[in-house]
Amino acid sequence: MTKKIPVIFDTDPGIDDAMALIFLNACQRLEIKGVTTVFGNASLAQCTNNALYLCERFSIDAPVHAGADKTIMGVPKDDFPTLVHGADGLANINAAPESRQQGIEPASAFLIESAEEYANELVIIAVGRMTNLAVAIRESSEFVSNAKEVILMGGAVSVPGNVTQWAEANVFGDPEAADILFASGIPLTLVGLDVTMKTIMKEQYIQDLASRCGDAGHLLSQITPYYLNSYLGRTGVNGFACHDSSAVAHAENPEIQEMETGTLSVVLKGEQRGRTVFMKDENGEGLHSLCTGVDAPKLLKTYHEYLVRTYG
């Protein structure tokens, strides 16, 4: 049998956060060794609540650490996007873990160790603010040797933004962090706008795939609807973008997407702040992989396979 991928899933959780984590427990090549929280989708405090009750909902044996609750520049958020993910995070279903605790150390402190632990193997797929990663690359230049890859969802290169014309909501919620992750030298492909927005998860999609795959199926049931409404609100379109999921699509078959190699770097300054910037190597060189496109079909057939696999 082949040796599984560790991974770390840096998140802040968040309705399509959560659509993620079921989806990786879910898949073949990748084994979670930990979840790291961040603030972003709601505060620190209630993505590290929801982190800990999905994993114990769905026997996810693997630890939280609770990371980040303010900027890499100490700026705190209190406007949270309360009409896509509801007040808890959770399409307001108000969810709590029964028994499931949080780890001791820090986020930053996890992702070290499990780096050392996993020198050369550990993969990191954030899905949320860079905060946590930019913290541990101040903390030790050991994490940035040890780390494998980080696959990132966030940015917009070649498409507007989601917060501003520009920007990305995981780069601009803050840029300084995700500058730093850029300009470490570790290995990172971005699953960005780019790509995301071209794989629609549809309501018919969700409704079939939720009647078919067990618990998951009610946890959708329970939260994509606030989901769905959120887009049709803003967009018109009665789905919604598959984000986070694509990244660990990406994680689990880097094939289904296109890629081109080069350099990916932030604005920091000006009307563009939280710009996401790629320049492309002719040579095909380059730590910095961007997602270009992607075979939606199959990522939406692999998601719904693996659902009913694991939970149906």
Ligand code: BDR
Given for the second form:
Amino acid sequence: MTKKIPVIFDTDPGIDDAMALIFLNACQRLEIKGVTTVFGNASLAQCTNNALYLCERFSIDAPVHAGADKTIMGVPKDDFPTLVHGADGLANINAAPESRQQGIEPASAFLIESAEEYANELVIIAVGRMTNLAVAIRESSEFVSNAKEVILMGGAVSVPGNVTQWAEANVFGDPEAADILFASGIPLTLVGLDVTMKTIMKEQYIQDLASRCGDAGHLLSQITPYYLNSYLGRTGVNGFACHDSSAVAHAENPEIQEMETGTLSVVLKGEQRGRTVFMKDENGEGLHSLCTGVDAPKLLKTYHEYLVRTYG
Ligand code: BDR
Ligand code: CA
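Switch from the form predicted alone, shown above, to the form predicted together with the ligand and output its structure.
Next comes the full complex, this chain leading.
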């Protein structure tokens, strides 16, 4: 049997984060070595609580380490997207872990140590603000050389943003952290709105899936109606974009998306603050990859099959 890819999931659960975590747990090529949390869809404390709850409920035997509760510039945040994810970040189900507790080390220390332990192998799937990664990069130059790749759900290069006309939420929430990551030298793949908005999970798809995948299905039926409702209210579509699970899908099978190689940067000032800019490199030598297309039916089929296989 081929060796599994060691993965850390850096997350702000979050309804789609929760959906991505149960998908990641069902991916046979990937092995979850840890979960690190960051403020974003809710406060750090709430996101950490939710991560612990999900790991306990789905027997994900990986440590959970809490990270940043403010931006890399030290700005605290207290207005969270409650209309999208609920006041508790998980559709107001008020999840409470019974026994799981967070690790003592902060997320950045855990990231640095894990990159050393799995040198040139560790893949970090980052689906929230990049603050934990930015802290790790600042604290350790070895982290940069040890980490194999960051697969990031974030940014919008050729499509409009979802917070401003220019910026996507995970980048807009801490642009300086994104800037530190993009400039760090760590190989990076951006799975942004350019592709995540092309894969839509419709109500019928979710209902069918929920009826076939045991307790994961029960979770879906608990948390997705709230998410569907927020999309319906904002877009008129009875379905939601597959954001964080698209980054997991890339880690499991990069061929599911089309990619271009180049260099990413982020706008830090003015009305375009948080905008991600991609300069294509015709020689194919750039350190960054941008997902530009996706086989959406295949991604939806994979998500469905993996959940039924694992939890059904
Ligand atoms: C991203 O923002 C968050 O609300 C989601 O969890 C996802 O990571 C989409 O822009
Ligand atoms: Ca997220």
